[in-house]
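Only one chain is given next, in structure tokens, and it is the form predicted on its own.
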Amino acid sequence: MAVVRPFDKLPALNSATVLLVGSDESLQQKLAEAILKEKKSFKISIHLATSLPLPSERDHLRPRIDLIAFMIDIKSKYSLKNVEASLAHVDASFFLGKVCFLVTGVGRVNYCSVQTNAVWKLGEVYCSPVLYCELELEGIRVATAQRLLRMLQICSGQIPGISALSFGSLIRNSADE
């Protein structure tokens, strides 16, 4: 059980890999399907995990991970605790623009178990963007998939002239204003 590192493998030409980490497997699956339906000019691999660390026995088969999206269900304190525990298994260099926090279930504020302030602080501590969405609604799920796909393009080097680090700082600066 090893720490996930961003640069321990060579990148594959015209391909990118995203890792969705979260306790709600059905929402992960819906988001993965929405990402795969989007039009793209490169091959995409999506890996799903309920938590980190990833099993080390399949490490030699796993492609380089370009983006990690931690999914936090606003209705579940377990979801937040799971993500917080998983963060210890991510190499610090991943937090240079290759991690985001995806907060789901924000359309049901009445059933909120997790304070949005706690998630916002998590994003600040790890210098990573926080995206709020409602994956149960197809339109928002498609928009979230498009947003993650664009972030993945940048994180995997598919967009010339912009790096994951500069993109991450751009997102953080726009959120501060």
Given for the second form:
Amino acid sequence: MAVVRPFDKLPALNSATVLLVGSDESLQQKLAEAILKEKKSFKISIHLATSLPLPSERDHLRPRIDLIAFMIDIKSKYSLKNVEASLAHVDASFFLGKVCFLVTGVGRVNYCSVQTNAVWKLGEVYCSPVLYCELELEGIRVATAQRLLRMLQICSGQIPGISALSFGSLIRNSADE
Amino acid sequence: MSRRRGEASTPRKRNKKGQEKASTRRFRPRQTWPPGAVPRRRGGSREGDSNGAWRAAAPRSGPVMESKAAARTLPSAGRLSGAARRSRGPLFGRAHGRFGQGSAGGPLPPCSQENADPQKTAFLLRKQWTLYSVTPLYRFSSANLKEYARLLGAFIAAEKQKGLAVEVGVDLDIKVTFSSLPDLRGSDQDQAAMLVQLSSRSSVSPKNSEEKLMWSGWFCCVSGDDLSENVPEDFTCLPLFLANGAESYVAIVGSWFQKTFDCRFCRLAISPLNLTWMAAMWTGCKVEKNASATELVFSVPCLPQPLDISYAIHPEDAKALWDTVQKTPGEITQEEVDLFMDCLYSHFHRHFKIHLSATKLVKVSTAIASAHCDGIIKFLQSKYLIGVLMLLTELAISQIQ
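With the form predicted on its own in hand, show me what the form predicted in complex with the partner chain looks like.
Then the entire complex follows, led off by the chain already shown.
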């Protein structure tokens, strides 16, 4: 299947899936390990991909994806291009709160090859929150993992009373203020 | 053009008239790769092909580079004569808004061609200058330069007495001179540039030996209106400092200035984003016949051994590419710079299957100037000196603010 859709599969009981898309595999691996180390009350499965579309051969084995996090490295223009190309393969209804952009490498201003303006515009156009972090540092990595886990809980519907869409618009409104 | 199997073609570009222009591409790694892959260099005629060991990197989804790629130098090709070269006027301005942060270009100030007397500024060329940004100086007056020179000389002598010897062995008498360079400024609102020179004379035989210039540093401000408008009275704005010579003297002179004028020196690094702007802007400048090639040096991250990639482009090809990208003369936008770099990257990718956009740009050298991301600059032409200084002043100001 060419396009990732949010509701084309049945949800599994007490579990959630997050898909990390980004060109830097080692960083994805580290973030995934940090997420797995966190204490959680539900089963979590993390899928890593360097770009979309995902190969269609194993599509029937894949569970329903609850959250997609696109990782952009501010030191590499290539990662931004990669993410922009992958965004075309995501169904539009995913952008109702189930997508977020993780921008890493922001600790070192003198290394940036990507304009922060460009990333901010990407978040605006796709109506998704942009989280800035520095995944090379242990502490921030753990904090980012916690944030992602919380978002995943909401996006998979495990928290009654809050939907992915309302949470997404809450983040965006508070960022605007 | 006939192709032989296994040979990568010499990259060609066609300009508007359909005439061919070949360009030079060089890919030099610092380390030789795993066995059998020795980089071969070939110069000379276009017909010479290199059938050396060259395995193209196997493309994976989203790779940076395949670690087994061997290196090879493409033959440097001669340029066919008669290629049309569209020359725009001496185009050198800065984009509207903060350099590197503004996204849209606006109408530019007229490019600064009225320049310093070339002889006076000739000593600034072809030297490596390290860049610093300086906060505004308190109670600095350009009338007291001789007094400052005397005080700085005394300070340096005192430091030497204290035992902070800068040169072991030879006992040197250091003479300090402060002078003003009134031509190095953008407009009359800018403060005139000021030069500090440390020259030494051997104290053993002061009559016989000559004065040797050991270290020089100069402050300047070119079109620094953004800063000078906002500072209160008594402050002088000279946000850019360039130093050439031993690092220890920079520390000594810097600490004297910091104590005397309550300012702060900070090393100015140039981010890869700003380097791409410089590459685009300097490529657009008109240069004479035997200009040196435009060279970009990239450093590849995340490898067990460090690798530097050097990408050299014939200056007229680069200019032709920039001329097709740039829409309005006198105005440069972020999109145009991005497009220019993307063209270069995709060209490289087509031949070497390496995504240069995933690497870090560390050095840009054109015929006008050469800049390194650690904050090291070299001016090569006095015609564009003021223009380059304007860019650097903008960078310094954005670091201060």
